[in-house]
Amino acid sequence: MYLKSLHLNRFRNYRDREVQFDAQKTIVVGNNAQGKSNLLEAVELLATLKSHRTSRDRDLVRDGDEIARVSATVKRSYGETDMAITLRKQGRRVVTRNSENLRRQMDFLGAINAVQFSSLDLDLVRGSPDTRRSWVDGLLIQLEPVYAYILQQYNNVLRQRNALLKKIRNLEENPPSRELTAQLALWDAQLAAHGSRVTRRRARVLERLAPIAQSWHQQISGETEVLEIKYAPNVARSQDDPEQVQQAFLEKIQQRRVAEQNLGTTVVGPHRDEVDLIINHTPARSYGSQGQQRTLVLALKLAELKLIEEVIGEPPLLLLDDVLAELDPNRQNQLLEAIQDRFQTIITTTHIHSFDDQWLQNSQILTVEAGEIHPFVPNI
């Protein structure tokens, strides 16, 4: 997989800029707040239809404009694909593949696969369970684009069921009427059906990812630490059987019926899942230094790269957002050695001196300043 070109039109702080990628590694140099991260964010958007920095399209449109567009050409083993996303401050986005507007955004996914690693990824260790759920879901969407639809279905059911539970809580009648009870039973069945599809896929992908991450973590830590990744679903499952998992959902819903009606919200389902990251039998969020937490995140990102490559049959893009300076020399070497020329890599940095001569000689080097992109000219 190779990203040949990227065109940013009124996206973030870019007025109209196109980049042609002519090397396996691209180093993007610039001071903070000049647009380096925006460049990587555009690639992330093409790969996942999401940004890890905002959930609102209007934030992605350049100040003073109403519409933005991100387009790219990517080369895969089966040929080239032209793709574009049109974003609006108000209104729906439009996704295009080979000049054809797509009715379903899900059909846009899969043309580009990318793994991003930034300083924000420390939240995988220190942040809330929602951060880890989003990370697993993002990986699943790249491995299995239909998962985006599965997750959307679940969230739609969750929203409708929560609205009904809120209505029941606000009514004076207790217990609720037969009609409301019948409606809730229908949403129970939907929650169990769609929730089981989510939780089973999360379990399977973590089972595949865990040994890869453990191997990387052992290597980076010098075999001094043992990593465990444990999926802690809100609804326990003893086997990967759809009917068995759905039945477990229904039983737990029944157990929590009174609590849900009192709270007016759904407390059963994968929106309450957790992913436990454990180092030497201790939760990673309360373990050790930032350096040890960075080791864990680096192992997770390298595991993502390998798993995506195994599943889709091609190496994904690697997006590194100003992380080399935050890694000690050992972790830097582990990362750069893992990359080599296997993955097309785009790296942002404030200091070009973070790289050795061999990397500089084999890389395309660009500079970004106030949304302008130019070939890098070293100071003489």
Contents of the next structure:
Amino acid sequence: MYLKSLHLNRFRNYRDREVQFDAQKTIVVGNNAQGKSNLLEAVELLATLKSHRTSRDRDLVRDGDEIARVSATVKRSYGETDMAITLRKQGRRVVTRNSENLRRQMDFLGAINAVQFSSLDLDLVRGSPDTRRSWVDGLLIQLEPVYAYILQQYNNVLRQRNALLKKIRNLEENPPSRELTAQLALWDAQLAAHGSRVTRRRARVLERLAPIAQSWHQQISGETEVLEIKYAPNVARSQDDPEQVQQAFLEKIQQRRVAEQNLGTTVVGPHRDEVDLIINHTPARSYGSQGQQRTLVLALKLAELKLIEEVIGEPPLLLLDDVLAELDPNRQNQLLEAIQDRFQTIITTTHIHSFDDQWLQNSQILTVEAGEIHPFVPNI
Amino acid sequence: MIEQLQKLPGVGPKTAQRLALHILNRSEDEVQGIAQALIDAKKQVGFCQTCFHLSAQSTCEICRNRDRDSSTICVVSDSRDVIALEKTREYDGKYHVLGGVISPMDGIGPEQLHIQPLVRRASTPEVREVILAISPSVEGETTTLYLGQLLKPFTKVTRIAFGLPMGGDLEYADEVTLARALEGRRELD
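Counterpart to the form predicted on its own, namely the form predicted in complex with its partner chain:
Now the complete complex, all chains and molecules, led by this one.
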């Protein structure tokens, strides 16, 4: 797929700018806080309807304005699609595809696929389980947009069940009345039904991703290290049969009944899943240097690219946010070799000189300054 | 006035402004008529004592109608659903309006809904079937499950089918609906 143009209107620090992408690689040069990342954020938003920097739409609208609009034209193997998102300081967002308003946001997903790689991604190794869960979820949403709906339903069940557990705890009746016990049983069943869908899909995607990441990791680290990605679901399952998984949920809920009622919150379910990243039988978090952790993240990102390409049948976009400079020349070259000219890549950097000449060949170079975008003119 | 009008569902600042200007341009009599109609409706319309559908009398027209089949009760979450189902003219039984769905987050448990009266109605020998017609949201599903367990000892309980809209092509159906339709598939008779 190819992102032909991107139009930012009152988005973040952009007043009104349109960018035409005319090469497979686009390098965006600029000082900090000029709008480089905002550009990539706009693409991320089109691909996932989410931003990893904020969950509030009002942050995305330019100061002093009420409405922002991000639109793009994407070329896919089946034709061109115009996508647009209208964001409001207050109120709901509206998404359109080929000028048609979509009733469900889910239908917007899947037209643009992108893998983003920023320096924040080191948190995948070092951060809390929450970071890894949202990484897997983000990938799943791109591969199977219906997962966005499944996850939303699960979170809804979770909130409702937590509200009920809190109520039970605050009533301090011990044991809780029959009426409340009966109600809780209903939410147990809902948690099991929706939770098992989330768990099964996460297991499935990690099963496919793990071998690809492993082989990349081996290649980048020079075949000295072995990476394992292990899904550690909160509710362990022996088989991938939906009924079996639901049964496992219900059993675990039964075991943790007292704890849940004392805490007043749900402790069983995929919101407590973990993804273990293991290098040479040692947890990657406690293993090795920053360089090794970077190698791991690079392998994960390359695996994401390949997996999306495999499933979608077209190479996704790659967004490199200020990350290239952090990689040593060897890893830079590995990355370049991996993407070749197949993946359209948008790269942001503060210094054009920080990477190898090979990167500059056949690249479109743009400069960003205070929300303005211009072609790059080299200083001679 | 604009602020008051904005409290109505579906009315944003612009519509509220338009409505306000329109009202100001009308004669006083006309405005009086609108205001009176609103107040009259609010004063007179209450809930049916039997099924909790909106009604100007203590028993609604549907419950009073002797031609309707009183052996089936269709359970819905609010009065809008009754109106929607009535438009189909397919159903000639009685209704029961719950007044919402179970939602602990909003502090709505079974005791906040009109469930006790429903149990009383369902346990009479006259009633032979209760049809649950509640939206398939997470909360709606939970309410359906709850009512199913509660009413089964008394009578036959069914739920309406969910699936593909009429005149729709299979290929255009979304995955969620399609999965649900597959789940609820049945043998051809």
